[in-house]
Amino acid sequence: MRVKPAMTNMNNLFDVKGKVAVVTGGYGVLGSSISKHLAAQGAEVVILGRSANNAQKVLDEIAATGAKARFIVVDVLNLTALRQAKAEILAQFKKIDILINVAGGNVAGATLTADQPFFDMKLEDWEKVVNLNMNGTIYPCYVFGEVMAQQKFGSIINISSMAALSALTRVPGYSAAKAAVTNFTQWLATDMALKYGDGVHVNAIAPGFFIGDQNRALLINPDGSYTDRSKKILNKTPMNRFGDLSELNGAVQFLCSEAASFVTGVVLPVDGGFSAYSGV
(Lines of atoms letter the chains of each structure in order from A and count residues from 1; the text may use other names and numbers.)
(Lines give C-alpha, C1' and ligand atoms only; values in the text may rest on other atoms or scores of the structure.)
Protein backbone atom coordinates (compact mmCIF):
# COMPACT_ATOMS: atom_id res chain seq x y z
CA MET A 1 0.00 0.00 0.00
CA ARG A 2 1.40 3.37 -1.03
CA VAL A 3 1.37 6.11 1.59
CA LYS A 4 1.32 9.58 0.13
CA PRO A 5 4.19 11.72 1.48
CA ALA A 6 3.36 14.75 3.57
CA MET A 7 3.23 18.01 1.64
CA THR A 8 4.82 21.02 3.27
CA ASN A 9 4.36 23.69 0.59
CA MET A 10 0.88 25.08 1.16
CA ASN A 11 1.20 27.29 -1.92
CA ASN A 12 1.22 24.19 -4.12
CA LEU A 13 -1.34 22.14 -2.23
CA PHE A 14 -4.33 23.67 -4.01
CA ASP A 15 -2.51 24.36 -7.29
CA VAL A 16 -4.25 23.43 -10.57
CA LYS A 17 -1.85 25.24 -12.90
CA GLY A 18 -1.19 23.25 -16.05
CA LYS A 19 -3.94 20.73 -15.37
CA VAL A 20 -6.26 19.95 -18.27
CA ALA A 21 -9.84 20.54 -17.13
CA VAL A 22 -12.85 19.49 -19.20
CA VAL A 23 -16.04 21.30 -18.16
CA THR A 24 -19.33 20.14 -19.64
CA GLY A 25 -21.93 22.88 -19.81
CA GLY A 26 -19.05 25.23 -19.19
CA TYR A 27 -20.76 28.31 -20.61
CA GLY A 28 -23.87 28.19 -18.43
CA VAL A 29 -24.23 30.25 -15.28
CA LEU A 30 -22.56 27.72 -12.98
CA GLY A 31 -20.24 26.25 -15.62
CA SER A 32 -18.93 29.62 -16.75
CA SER A 33 -18.10 30.62 -13.18
CA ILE A 34 -16.10 27.41 -12.71
CA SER A 35 -14.46 27.66 -16.14
CA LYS A 36 -13.34 31.25 -15.60
CA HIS A 37 -12.03 30.46 -12.13
CA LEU A 38 -9.97 27.45 -13.22
CA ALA A 39 -8.59 29.34 -16.22
CA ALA A 40 -7.56 32.19 -13.91
CA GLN A 41 -5.75 29.62 -11.75
CA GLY A 42 -3.70 28.48 -14.75
CA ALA A 43 -5.62 25.36 -15.78
CA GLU A 44 -6.01 24.45 -19.45
CA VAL A 45 -9.80 24.66 -19.68
CA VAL A 46 -11.80 22.90 -22.39
CA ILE A 47 -15.49 23.79 -22.43
CA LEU A 48 -17.95 21.32 -23.92
CA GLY A 49 -21.47 22.30 -24.96
CA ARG A 50 -23.96 22.48 -27.80
CA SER A 51 -23.77 26.20 -28.65
CA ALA A 52 -20.67 27.92 -29.96
CA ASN A 53 -22.49 31.27 -29.76
CA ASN A 54 -23.12 30.88 -26.02
CA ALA A 55 -19.55 29.72 -25.45
CA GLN A 56 -17.93 32.66 -27.22
CA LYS A 57 -18.90 35.16 -24.52
CA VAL A 58 -17.21 33.04 -21.86
CA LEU A 59 -14.13 32.50 -24.02
CA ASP A 60 -13.86 36.25 -24.59
CA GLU A 61 -14.20 36.95 -20.85
CA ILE A 62 -11.47 34.42 -20.09
CA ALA A 63 -9.20 35.84 -22.79
CA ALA A 64 -9.72 39.38 -21.42
CA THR A 65 -8.06 38.29 -18.17
CA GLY A 66 -5.01 36.96 -19.99
CA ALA A 67 -6.01 33.35 -19.42
CA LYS A 68 -7.12 30.96 -22.14
CA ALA A 69 -9.65 28.25 -22.87
CA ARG A 70 -11.03 26.42 -25.86
CA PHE A 71 -14.47 25.18 -26.83
CA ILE A 72 -15.64 22.00 -28.53
CA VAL A 73 -19.22 21.55 -29.75
CA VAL A 74 -20.55 18.48 -27.97
CA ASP A 75 -23.93 17.15 -26.89
CA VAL A 76 -23.19 15.29 -23.65
CA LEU A 77 -25.85 12.72 -24.57
CA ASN A 78 -24.03 11.85 -27.79
CA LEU A 79 -21.33 9.25 -27.15
CA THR A 80 -19.84 9.64 -30.64
CA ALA A 81 -19.40 13.39 -30.13
CA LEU A 82 -17.91 12.83 -26.68
CA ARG A 83 -15.38 10.36 -28.07
CA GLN A 84 -14.42 12.77 -30.85
CA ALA A 85 -13.90 15.50 -28.25
CA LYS A 86 -11.76 13.14 -26.18
CA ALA A 87 -9.56 12.43 -29.21
CA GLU A 88 -9.15 16.17 -29.91
CA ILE A 89 -8.22 16.94 -26.32
CA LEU A 90 -5.70 14.10 -26.09
CA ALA A 91 -4.17 15.07 -29.43
CA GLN A 92 -3.49 18.56 -28.07
CA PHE A 93 -2.73 17.96 -24.40
CA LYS A 94 -1.87 14.23 -24.12
CA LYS A 95 -3.80 13.93 -20.84
CA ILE A 96 -7.03 14.85 -19.05
CA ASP A 97 -6.64 15.74 -15.37
CA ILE A 98 -10.08 17.02 -14.47
CA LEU A 99 -13.66 16.38 -15.59
CA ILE A 100 -16.40 18.60 -14.19
CA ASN A 101 -19.91 17.58 -15.19
CA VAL A 102 -21.96 20.76 -15.01
CA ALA A 103 -24.30 20.09 -17.94
CA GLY A 104 -27.81 19.55 -16.60
CA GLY A 105 -30.64 21.52 -15.09
CA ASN A 106 -34.38 21.37 -14.81
CA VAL A 107 -36.94 21.15 -17.60
CA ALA A 108 -39.90 23.53 -17.49
CA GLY A 109 -42.52 20.85 -18.08
CA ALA A 110 -41.08 18.71 -15.28
CA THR A 111 -41.52 21.47 -12.69
CA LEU A 112 -44.94 21.30 -11.06
CA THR A 113 -46.94 24.34 -10.08
CA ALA A 114 -47.69 24.70 -6.38
CA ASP A 115 -51.10 22.99 -6.69
CA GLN A 116 -50.43 20.72 -9.66
CA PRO A 117 -50.66 16.96 -8.99
CA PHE A 118 -47.75 14.75 -10.00
CA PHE A 119 -50.14 12.79 -12.23
CA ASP A 120 -50.59 15.78 -14.55
CA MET A 121 -46.91 15.92 -15.44
CA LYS A 122 -46.04 14.67 -18.92
CA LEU A 123 -43.78 11.65 -18.72
CA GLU A 124 -41.87 12.93 -21.75
CA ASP A 125 -40.72 15.85 -19.61
CA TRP A 126 -39.78 13.48 -16.79
CA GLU A 127 -37.66 11.48 -19.23
CA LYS A 128 -36.00 14.63 -20.57
CA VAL A 129 -34.92 15.91 -17.16
CA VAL A 130 -33.76 12.51 -15.94
CA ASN A 131 -31.85 11.84 -19.15
CA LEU A 132 -30.18 15.26 -19.16
CA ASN A 133 -29.02 15.15 -15.55
CA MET A 134 -28.33 11.45 -15.04
CA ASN A 135 -27.02 10.30 -18.42
CA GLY A 136 -25.61 13.77 -19.04
CA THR A 137 -23.29 12.99 -16.14
CA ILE A 138 -22.75 9.28 -16.69
CA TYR A 139 -21.85 9.49 -20.38
CA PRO A 140 -18.93 11.94 -19.94
CA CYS A 141 -17.71 9.84 -16.98
CA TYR A 142 -17.85 6.79 -19.24
CA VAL A 143 -15.80 8.44 -22.00
CA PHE A 144 -13.33 10.68 -20.12
CA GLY A 145 -13.15 8.49 -17.04
CA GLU A 146 -11.63 5.77 -19.19
CA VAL A 147 -8.71 8.11 -19.91
CA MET A 148 -8.18 8.64 -16.20
CA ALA A 149 -8.33 4.91 -15.55
CA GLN A 150 -5.61 4.37 -18.16
CA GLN A 151 -3.52 7.24 -16.77
CA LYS A 152 -4.23 6.12 -13.19
CA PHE A 153 -4.78 9.73 -12.18
CA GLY A 154 -7.49 12.35 -12.50
CA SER A 155 -10.37 13.99 -10.72
CA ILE A 156 -14.06 13.84 -11.63
CA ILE A 157 -16.47 16.28 -10.02
CA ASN A 158 -20.20 15.84 -10.54
CA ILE A 159 -22.99 18.23 -9.59
CA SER A 160 -25.53 16.90 -7.13
CA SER A 161 -28.20 19.01 -5.44
CA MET A 162 -30.05 19.74 -2.23
CA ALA A 163 -32.90 17.96 -4.02
CA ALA A 164 -30.88 14.75 -3.84
CA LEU A 165 -30.37 15.01 -0.09
CA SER A 166 -33.94 15.70 1.02
CA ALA A 167 -37.31 15.95 -0.69
CA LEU A 168 -38.07 19.33 -2.27
CA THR A 169 -41.54 20.03 -3.57
CA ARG A 170 -42.33 20.64 -7.25
CA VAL A 171 -39.21 19.11 -8.85
CA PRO A 172 -39.67 15.30 -8.79
CA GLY A 173 -37.77 14.47 -11.98
CA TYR A 174 -34.82 16.72 -11.21
CA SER A 175 -34.70 15.34 -7.66
CA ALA A 176 -34.69 11.72 -8.85
CA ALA A 177 -31.97 12.43 -11.41
CA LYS A 178 -29.71 14.22 -8.92
CA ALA A 179 -30.20 11.41 -6.40
CA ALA A 180 -28.97 9.08 -9.13
CA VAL A 181 -25.95 11.33 -9.70
CA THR A 182 -25.14 11.17 -5.98
CA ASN A 183 -25.33 7.37 -5.91
CA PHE A 184 -23.36 7.02 -9.15
CA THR A 185 -20.65 9.34 -7.83
CA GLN A 186 -20.15 7.09 -4.81
CA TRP A 187 -20.27 3.94 -6.92
CA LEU A 188 -17.75 5.20 -9.50
CA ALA A 189 -15.42 6.50 -6.78
CA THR A 190 -15.35 3.04 -5.22
CA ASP A 191 -14.92 1.22 -8.52
CA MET A 192 -12.10 3.48 -9.71
CA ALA A 193 -10.16 3.19 -6.45
CA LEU A 194 -10.53 -0.59 -6.25
CA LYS A 195 -9.53 -1.19 -9.87
CA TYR A 196 -7.11 1.62 -10.73
CA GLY A 197 -5.55 2.72 -7.47
CA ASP A 198 -5.59 5.87 -5.40
CA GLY A 199 -4.86 8.37 -8.17
CA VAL A 200 -8.38 8.71 -9.57
CA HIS A 201 -10.86 10.60 -7.40
CA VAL A 202 -14.60 10.94 -7.99
CA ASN A 203 -16.58 13.43 -5.91
CA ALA A 204 -19.53 15.77 -6.18
CA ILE A 205 -20.63 19.10 -4.86
CA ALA A 206 -24.21 19.70 -3.78
CA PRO A 207 -24.95 23.40 -4.24
CA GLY A 208 -27.42 25.01 -1.92
CA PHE A 209 -29.65 27.77 -3.20
CA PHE A 210 -28.32 30.31 -5.69
CA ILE A 211 -30.52 32.66 -7.69
CA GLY A 212 -30.03 32.30 -11.44
CA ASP A 213 -32.02 32.52 -14.64
CA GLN A 214 -33.25 28.95 -14.25
CA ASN A 215 -34.93 29.41 -10.87
CA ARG A 216 -35.48 33.17 -10.70
CA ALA A 217 -39.24 32.95 -11.29
CA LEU A 218 -39.56 30.45 -8.43
CA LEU A 219 -37.58 32.59 -5.98
CA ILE A 220 -38.15 36.23 -6.95
CA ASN A 221 -41.47 37.99 -7.48
CA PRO A 222 -41.87 40.42 -10.41
CA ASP A 223 -41.51 43.31 -7.96
CA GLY A 224 -38.16 41.97 -6.74
CA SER A 225 -39.38 40.64 -3.40
CA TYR A 226 -38.80 37.07 -2.26
CA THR A 227 -41.45 34.45 -3.01
CA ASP A 228 -42.89 32.23 -0.30
CA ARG A 229 -40.55 29.49 -1.54
CA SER A 230 -37.55 31.77 -1.02
CA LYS A 231 -38.70 32.56 2.50
CA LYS A 232 -38.97 28.83 3.30
CA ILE A 233 -35.46 28.26 1.96
CA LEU A 234 -33.95 31.08 3.98
CA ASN A 235 -35.76 29.95 7.13
CA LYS A 236 -33.98 26.60 6.78
CA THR A 237 -30.59 28.13 5.90
CA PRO A 238 -28.66 29.03 9.09
CA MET A 239 -26.60 31.61 7.20
CA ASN A 240 -29.93 33.22 6.22
CA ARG A 241 -28.96 34.14 2.66
CA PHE A 242 -28.66 32.76 -0.83
CA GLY A 243 -25.24 31.79 -2.07
CA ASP A 244 -23.11 33.49 -4.68
CA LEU A 245 -21.96 31.22 -7.50
CA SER A 246 -18.35 32.21 -6.91
CA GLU A 247 -18.61 30.50 -3.51
CA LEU A 248 -18.64 27.13 -5.28
CA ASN A 249 -15.27 27.68 -6.94
CA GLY A 250 -13.13 27.04 -3.87
CA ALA A 251 -14.84 23.70 -3.23
CA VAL A 252 -14.28 22.70 -6.86
CA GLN A 253 -10.61 23.69 -6.78
CA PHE A 254 -10.09 21.80 -3.52
CA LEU A 255 -11.59 18.60 -4.93
CA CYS A 256 -9.43 18.66 -8.07
CA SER A 257 -6.18 19.58 -6.31
CA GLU A 258 -3.61 17.61 -4.34
CA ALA A 259 -5.25 18.91 -1.17
CA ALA A 260 -7.97 16.28 -1.78
CA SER A 261 -5.57 13.39 -2.48
CA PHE A 262 -7.32 11.15 0.08
CA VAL A 263 -10.86 12.32 -0.71
CA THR A 264 -13.13 10.26 -2.94
CA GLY A 265 -16.81 9.33 -2.95
CA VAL A 266 -17.74 12.55 -1.14
CA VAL A 267 -20.77 14.71 -1.88
CA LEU A 268 -19.82 18.11 -0.48
CA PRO A 269 -22.70 20.47 0.36
CA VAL A 270 -22.02 24.14 -0.30
CA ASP A 271 -25.27 25.37 1.15
CA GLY A 272 -24.95 27.76 4.07
CA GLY A 273 -25.94 24.95 6.43
CA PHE A 274 -29.25 24.06 4.71
CA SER A 275 -28.62 20.30 4.66
CA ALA A 276 -27.50 20.26 8.31
CA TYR A 277 -30.38 22.21 9.82
CA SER A 278 -33.58 20.49 10.93
CA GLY A 279 -35.44 23.78 11.14
CA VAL A 280 -35.69 23.53 14.93
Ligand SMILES: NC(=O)c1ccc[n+]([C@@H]2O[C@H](COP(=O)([O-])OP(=O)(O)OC[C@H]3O[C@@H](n4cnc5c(N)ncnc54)[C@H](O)[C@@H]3O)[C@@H](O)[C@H]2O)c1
Contents of the next structure:
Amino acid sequence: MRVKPAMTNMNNLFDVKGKVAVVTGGYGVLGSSISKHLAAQGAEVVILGRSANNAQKVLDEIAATGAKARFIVVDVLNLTALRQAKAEILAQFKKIDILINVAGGNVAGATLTADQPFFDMKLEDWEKVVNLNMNGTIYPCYVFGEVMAQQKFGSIINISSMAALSALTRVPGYSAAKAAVTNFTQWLATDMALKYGDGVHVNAIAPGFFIGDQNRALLINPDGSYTDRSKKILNKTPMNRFGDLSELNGAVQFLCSEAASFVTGVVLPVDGGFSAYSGV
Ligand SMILES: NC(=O)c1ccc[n+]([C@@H]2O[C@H](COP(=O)([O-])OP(=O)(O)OC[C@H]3O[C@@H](n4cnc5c(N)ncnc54)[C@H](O)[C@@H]3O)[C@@H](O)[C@H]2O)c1
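Could you drop in the structure for the form predicted in complex with this ligand? We only have the form predicted alone so far.
Below is the whole assembly, all chains and molecules, this chain first.
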Protein backbone atom coordinates (compact mmCIF):
# COMPACT_ATOMS: atom_id res chain seq x y z
CA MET A 1 0.00 0.00 0.00
CA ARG A 2 1.34 3.41 -0.90
CA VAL A 3 0.79 5.12 2.44
CA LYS A 4 3.21 6.41 5.04
CA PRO A 5 3.15 4.53 8.35
CA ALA A 6 1.08 6.35 10.96
CA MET A 7 3.00 9.05 12.77
CA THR A 8 4.35 7.75 16.02
CA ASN A 9 4.51 10.86 18.14
CA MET A 10 1.56 13.13 17.55
CA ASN A 11 2.65 15.38 20.44
CA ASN A 12 5.74 16.57 18.62
CA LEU A 13 4.20 17.17 15.21
CA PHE A 14 5.57 20.71 14.98
CA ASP A 15 8.99 19.98 16.46
CA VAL A 16 11.96 21.62 14.72
CA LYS A 17 14.50 21.08 17.50
CA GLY A 18 17.93 20.17 16.13
CA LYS A 19 16.93 20.85 12.53
CA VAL A 20 19.49 22.81 10.52
CA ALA A 21 17.70 25.81 9.02
CA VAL A 22 19.32 28.02 6.38
CA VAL A 23 17.58 31.40 6.13
CA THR A 24 18.57 33.71 3.28
CA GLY A 25 17.94 37.39 4.00
CA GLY A 26 17.70 36.27 7.61
CA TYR A 27 18.49 39.65 9.13
CA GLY A 28 15.82 41.61 7.23
CA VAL A 29 12.43 42.44 8.69
CA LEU A 30 10.66 39.14 7.97
CA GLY A 31 13.85 37.06 7.96
CA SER A 32 15.04 38.15 11.42
CA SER A 33 11.63 37.41 12.91
CA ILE A 34 11.62 33.93 11.33
CA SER A 35 15.26 33.27 12.33
CA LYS A 36 14.61 34.26 15.94
CA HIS A 37 11.53 32.06 16.12
CA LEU A 38 13.24 28.98 14.69
CA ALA A 39 16.26 29.47 16.98
CA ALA A 40 13.93 29.80 19.97
CA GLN A 41 12.34 26.49 18.93
CA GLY A 42 15.74 24.80 19.08
CA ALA A 43 16.68 24.82 15.39
CA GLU A 44 20.30 25.40 14.36
CA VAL A 45 19.83 28.58 12.34
CA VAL A 46 22.31 29.66 9.66
CA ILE A 47 21.62 33.13 8.32
CA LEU A 48 22.91 33.98 4.85
CA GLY A 49 23.21 37.60 3.78
CA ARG A 50 25.49 40.22 2.33
CA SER A 51 26.69 42.06 5.44
CA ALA A 52 28.09 40.63 8.66
CA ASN A 53 27.63 44.04 10.33
CA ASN A 54 23.93 44.09 9.52
CA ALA A 55 23.53 40.53 10.78
CA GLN A 56 25.08 41.24 14.16
CA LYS A 57 21.92 42.64 15.77
CA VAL A 58 19.83 39.52 15.14
CA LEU A 59 22.73 37.24 16.10
CA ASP A 60 23.08 39.12 19.41
CA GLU A 61 19.33 38.92 20.02
CA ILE A 62 19.35 35.17 19.42
CA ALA A 63 22.47 34.66 21.58
CA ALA A 64 20.86 36.67 24.41
CA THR A 65 18.09 34.08 24.63
CA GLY A 66 20.61 31.26 24.91
CA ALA A 67 19.65 29.94 21.46
CA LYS A 68 22.08 29.37 18.60
CA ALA A 69 22.63 30.92 15.18
CA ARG A 70 25.52 31.62 12.88
CA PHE A 71 26.02 33.87 9.89
CA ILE A 72 27.74 33.33 6.55
CA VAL A 73 28.32 36.16 4.07
CA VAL A 74 26.49 35.18 0.89
CA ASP A 75 24.93 37.12 -1.95
CA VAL A 76 22.11 34.85 -3.10
CA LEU A 77 22.90 35.67 -6.73
CA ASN A 78 26.46 34.39 -6.33
CA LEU A 79 26.61 30.65 -6.98
CA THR A 80 30.22 30.37 -5.81
CA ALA A 81 29.36 31.94 -2.46
CA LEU A 82 26.30 29.71 -2.12
CA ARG A 83 28.41 26.60 -2.78
CA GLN A 84 31.04 27.70 -0.25
CA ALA A 85 28.29 28.23 2.33
CA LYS A 86 26.89 24.77 1.55
CA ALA A 87 30.33 23.21 2.16
CA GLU A 88 30.75 25.11 5.46
CA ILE A 89 27.30 24.12 6.70
CA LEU A 90 27.74 20.47 5.77
CA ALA A 91 31.19 20.40 7.39
CA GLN A 92 29.64 21.64 10.64
CA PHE A 93 26.23 19.92 10.69
CA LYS A 94 26.42 17.08 8.09
CA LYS A 95 22.86 17.85 6.90
CA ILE A 96 20.53 20.65 5.87
CA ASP A 97 16.90 20.20 6.96
CA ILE A 98 15.35 23.54 6.07
CA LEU A 99 15.93 26.28 3.50
CA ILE A 100 13.89 29.45 3.77
CA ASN A 101 14.39 31.87 0.90
CA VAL A 102 13.55 35.24 2.41
CA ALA A 103 16.08 37.40 0.54
CA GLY A 104 14.20 39.52 -1.96
CA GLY A 105 12.02 42.55 -2.23
CA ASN A 106 11.52 45.60 -4.31
CA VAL A 107 14.18 47.62 -6.08
CA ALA A 108 13.73 51.40 -5.93
CA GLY A 109 13.72 52.20 -9.65
CA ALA A 110 11.40 49.28 -10.41
CA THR A 111 8.57 50.75 -8.29
CA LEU A 112 6.58 53.11 -10.48
CA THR A 113 5.16 56.34 -9.10
CA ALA A 114 1.37 56.49 -9.19
CA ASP A 115 1.23 58.27 -12.57
CA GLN A 116 4.38 56.94 -14.16
CA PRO A 117 3.85 55.04 -17.41
CA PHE A 118 5.22 51.50 -17.41
CA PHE A 119 7.00 52.45 -20.65
CA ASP A 120 9.23 54.91 -18.74
CA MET A 121 10.56 52.27 -16.38
CA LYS A 122 14.27 51.56 -16.83
CA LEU A 123 14.71 48.00 -17.98
CA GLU A 124 17.92 47.74 -15.91
CA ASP A 125 15.71 48.14 -12.83
CA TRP A 126 13.25 45.54 -14.15
CA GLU A 127 16.14 43.13 -14.61
CA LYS A 128 17.46 43.81 -11.10
CA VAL A 129 14.13 43.17 -9.36
CA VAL A 130 13.35 40.07 -11.41
CA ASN A 131 16.85 38.71 -10.91
CA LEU A 132 16.82 39.24 -7.14
CA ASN A 133 13.37 37.77 -6.50
CA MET A 134 13.39 34.97 -9.09
CA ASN A 135 17.02 33.83 -9.35
CA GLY A 136 17.65 34.90 -5.74
CA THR A 137 15.20 32.14 -4.81
CA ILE A 138 16.07 29.63 -7.51
CA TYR A 139 19.88 29.68 -6.99
CA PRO A 140 19.70 28.70 -3.28
CA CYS A 141 17.17 25.97 -4.22
CA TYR A 142 19.64 24.76 -6.86
CA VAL A 143 22.54 24.57 -4.40
CA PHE A 144 20.86 23.49 -1.13
CA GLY A 145 18.04 21.56 -2.80
CA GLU A 146 20.66 19.17 -4.22
CA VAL A 147 21.72 18.33 -0.66
CA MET A 148 18.10 17.60 0.24
CA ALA A 149 17.64 15.43 -2.86
CA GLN A 150 20.73 13.40 -1.86
CA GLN A 151 19.60 13.15 1.78
CA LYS A 152 16.03 12.41 0.60
CA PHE A 153 14.68 14.78 3.23
CA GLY A 154 14.29 18.50 3.71
CA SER A 155 11.87 21.38 3.52
CA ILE A 156 12.21 24.40 1.30
CA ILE A 157 10.02 27.42 1.95
CA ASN A 158 10.01 30.20 -0.64
CA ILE A 159 8.46 33.61 -0.12
CA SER A 160 5.92 34.59 -2.74
CA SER A 161 3.57 37.54 -2.44
CA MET A 162 0.03 38.78 -2.92
CA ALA A 163 1.53 40.42 -6.03
CA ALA A 164 1.83 36.96 -7.59
CA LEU A 165 -1.90 36.26 -7.32
CA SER A 166 -3.53 39.33 -8.82
CA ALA A 167 -2.27 42.66 -10.09
CA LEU A 168 -0.83 45.13 -7.59
CA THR A 169 -0.32 48.56 -9.11
CA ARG A 170 3.17 50.10 -9.37
CA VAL A 171 5.29 46.95 -8.92
CA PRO A 172 5.26 45.07 -12.25
CA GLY A 173 8.73 43.53 -12.05
CA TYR A 174 8.34 42.44 -8.45
CA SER A 175 4.94 40.92 -9.32
CA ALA A 176 6.27 39.01 -12.32
CA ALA A 177 9.19 37.66 -10.29
CA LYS A 178 7.00 36.56 -7.38
CA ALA A 179 4.64 34.83 -9.84
CA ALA A 180 7.74 32.99 -11.08
CA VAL A 181 8.54 32.02 -7.47
CA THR A 182 5.04 30.55 -7.08
CA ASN A 183 5.33 28.60 -10.31
CA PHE A 184 8.87 27.41 -9.56
CA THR A 185 7.77 26.26 -6.10
CA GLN A 186 5.16 24.01 -7.69
CA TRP A 187 7.62 22.81 -10.32
CA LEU A 188 10.39 21.94 -7.86
CA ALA A 189 7.94 20.31 -5.43
CA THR A 190 6.75 18.05 -8.22
CA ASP A 191 10.23 17.25 -9.51
CA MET A 192 11.57 16.46 -6.03
CA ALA A 193 8.70 14.13 -5.17
CA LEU A 194 8.78 12.35 -8.54
CA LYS A 195 12.54 11.81 -8.48
CA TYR A 196 13.48 11.59 -4.78
CA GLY A 197 10.40 10.34 -2.95
CA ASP A 198 8.20 11.84 -0.29
CA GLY A 199 10.83 13.30 2.04
CA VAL A 200 11.62 16.59 0.31
CA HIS A 201 8.97 19.29 0.60
CA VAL A 202 8.88 22.50 -1.39
CA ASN A 203 6.27 25.05 -0.44
CA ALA A 204 5.85 28.79 -0.33
CA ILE A 205 4.28 31.36 1.91
CA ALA A 206 2.52 34.34 0.38
CA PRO A 207 2.59 37.02 3.06
CA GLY A 208 -0.10 39.63 2.93
CA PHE A 209 0.88 43.08 4.06
CA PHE A 210 3.41 43.44 6.86
CA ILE A 211 4.93 46.86 7.34
CA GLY A 212 8.66 46.69 6.74
CA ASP A 213 11.50 48.91 5.55
CA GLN A 214 10.79 48.25 1.89
CA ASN A 215 7.12 49.19 1.86
CA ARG A 216 6.85 51.66 4.77
CA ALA A 217 6.94 54.73 2.52
CA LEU A 218 4.22 53.25 0.30
CA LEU A 219 1.96 52.48 3.27
CA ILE A 220 2.58 55.10 5.97
CA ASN A 221 2.68 58.89 5.51
CA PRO A 222 5.45 60.86 7.26
CA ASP A 223 2.86 61.96 9.87
CA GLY A 224 2.08 58.30 10.70
CA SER A 225 -1.32 58.17 8.98
CA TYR A 226 -2.16 55.53 6.38
CA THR A 227 -1.55 56.33 2.70
CA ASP A 228 -4.38 55.89 0.19
CA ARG A 229 -2.68 52.64 -0.83
CA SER A 230 -2.86 51.41 2.76
CA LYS A 231 -6.54 52.26 2.95
CA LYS A 232 -7.21 50.28 -0.24
CA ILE A 233 -5.28 47.30 1.17
CA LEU A 234 -7.16 47.37 4.46
CA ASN A 235 -10.50 47.65 2.64
CA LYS A 236 -9.66 44.46 0.76
CA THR A 237 -8.41 42.66 3.88
CA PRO A 238 -11.41 41.12 5.67
CA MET A 239 -9.47 41.16 8.96
CA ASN A 240 -8.99 44.92 8.36
CA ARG A 241 -5.42 45.20 9.63
CA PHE A 242 -1.80 44.63 8.67
CA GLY A 243 -0.04 41.46 9.74
CA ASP A 244 2.24 41.26 12.73
CA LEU A 245 5.60 39.65 11.94
CA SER A 246 5.03 37.01 14.61
CA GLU A 247 2.03 35.79 12.60
CA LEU A 248 4.32 34.23 9.98
CA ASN A 249 5.96 31.93 12.52
CA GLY A 250 3.18 29.35 12.70
CA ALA A 251 3.03 28.92 8.92
CA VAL A 252 6.83 28.60 8.70
CA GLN A 253 7.05 26.08 11.52
CA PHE A 254 4.16 24.04 10.12
CA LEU A 255 5.71 23.81 6.66
CA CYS A 256 9.12 22.71 7.94
CA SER A 257 7.88 20.19 10.49
CA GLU A 258 6.50 16.65 10.43
CA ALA A 259 3.01 18.20 10.56
CA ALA A 260 3.37 18.97 6.84
CA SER A 261 4.60 15.50 5.84
CA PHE A 262 2.00 15.21 3.04
CA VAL A 263 2.13 18.86 2.01
CA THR A 264 4.19 19.93 -0.98
CA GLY A 265 3.77 22.45 -3.78
CA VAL A 266 1.40 24.72 -1.88
CA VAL A 267 1.52 28.47 -1.56
CA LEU A 268 0.08 29.32 1.83
CA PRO A 269 -1.33 32.83 2.11
CA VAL A 270 -0.84 34.52 5.48
CA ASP A 271 -2.87 37.57 4.65
CA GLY A 272 -5.90 38.18 6.86
CA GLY A 273 -8.09 36.98 3.97
CA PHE A 274 -6.78 39.46 1.33
CA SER A 275 -6.41 36.81 -1.37
CA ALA A 276 -9.76 35.20 -0.63
CA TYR A 277 -11.78 38.41 -0.89
CA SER A 278 -13.03 39.96 -4.12
CA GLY A 279 -13.54 43.25 -2.32
CA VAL A 280 -17.33 43.03 -2.75
N1 LIG B 1 7.06 42.99 4.11
C2 LIG B 1 6.00 42.48 3.47
O3 LIG B 1 4.83 42.85 3.70
C4 LIG B 1 6.18 41.40 2.46
C5 LIG B 1 5.06 40.89 1.82
C6 LIG B 1 5.20 39.87 0.87
C7 LIG B 1 6.45 39.37 0.60
N8 LIG B 1 7.54 39.89 1.21
C9 LIG B 1 8.82 39.29 0.86
O10 LIG B 1 9.45 38.85 2.04
C11 LIG B 1 10.85 38.91 1.86
C12 LIG B 1 11.47 39.74 2.96
O13 LIG B 1 10.93 41.03 2.94
P14 LIG B 1 11.22 42.09 4.08
O15 LIG B 1 10.04 42.99 4.14
O16 LIG B 1 11.68 41.38 5.30
O17 LIG B 1 12.41 42.89 3.40
P18 LIG B 1 13.86 43.27 3.98
O19 LIG B 1 14.47 44.22 3.00
O20 LIG B 1 13.78 43.69 5.40
O21 LIG B 1 14.63 41.88 3.91
C22 LIG B 1 15.19 41.39 2.73
C23 LIG B 1 16.54 40.83 3.05
O24 LIG B 1 17.12 40.30 1.86
C25 LIG B 1 18.49 40.70 1.82
N26 LIG B 1 18.97 40.67 0.45
C27 LIG B 1 18.60 41.46 -0.57
N28 LIG B 1 19.32 41.16 -1.66
C29 LIG B 1 20.14 40.15 -1.30
C30 LIG B 1 21.12 39.40 -1.99
N31 LIG B 1 21.40 39.63 -3.29
N32 LIG B 1 21.78 38.43 -1.33
C33 LIG B 1 21.51 38.18 -0.02
N34 LIG B 1 20.60 38.86 0.68
C35 LIG B 1 19.93 39.84 0.04
C36 LIG B 1 18.49 42.09 2.42
O37 LIG B 1 19.79 42.50 2.83
C38 LIG B 1 17.53 41.90 3.58
O39 LIG B 1 18.21 41.38 4.70
C40 LIG B 1 11.09 39.47 0.47
O41 LIG B 1 11.22 38.39 -0.44
C42 LIG B 1 9.82 40.21 0.19
O43 LIG B 1 9.58 40.33 -1.18
C44 LIG B 1 7.45 40.89 2.13
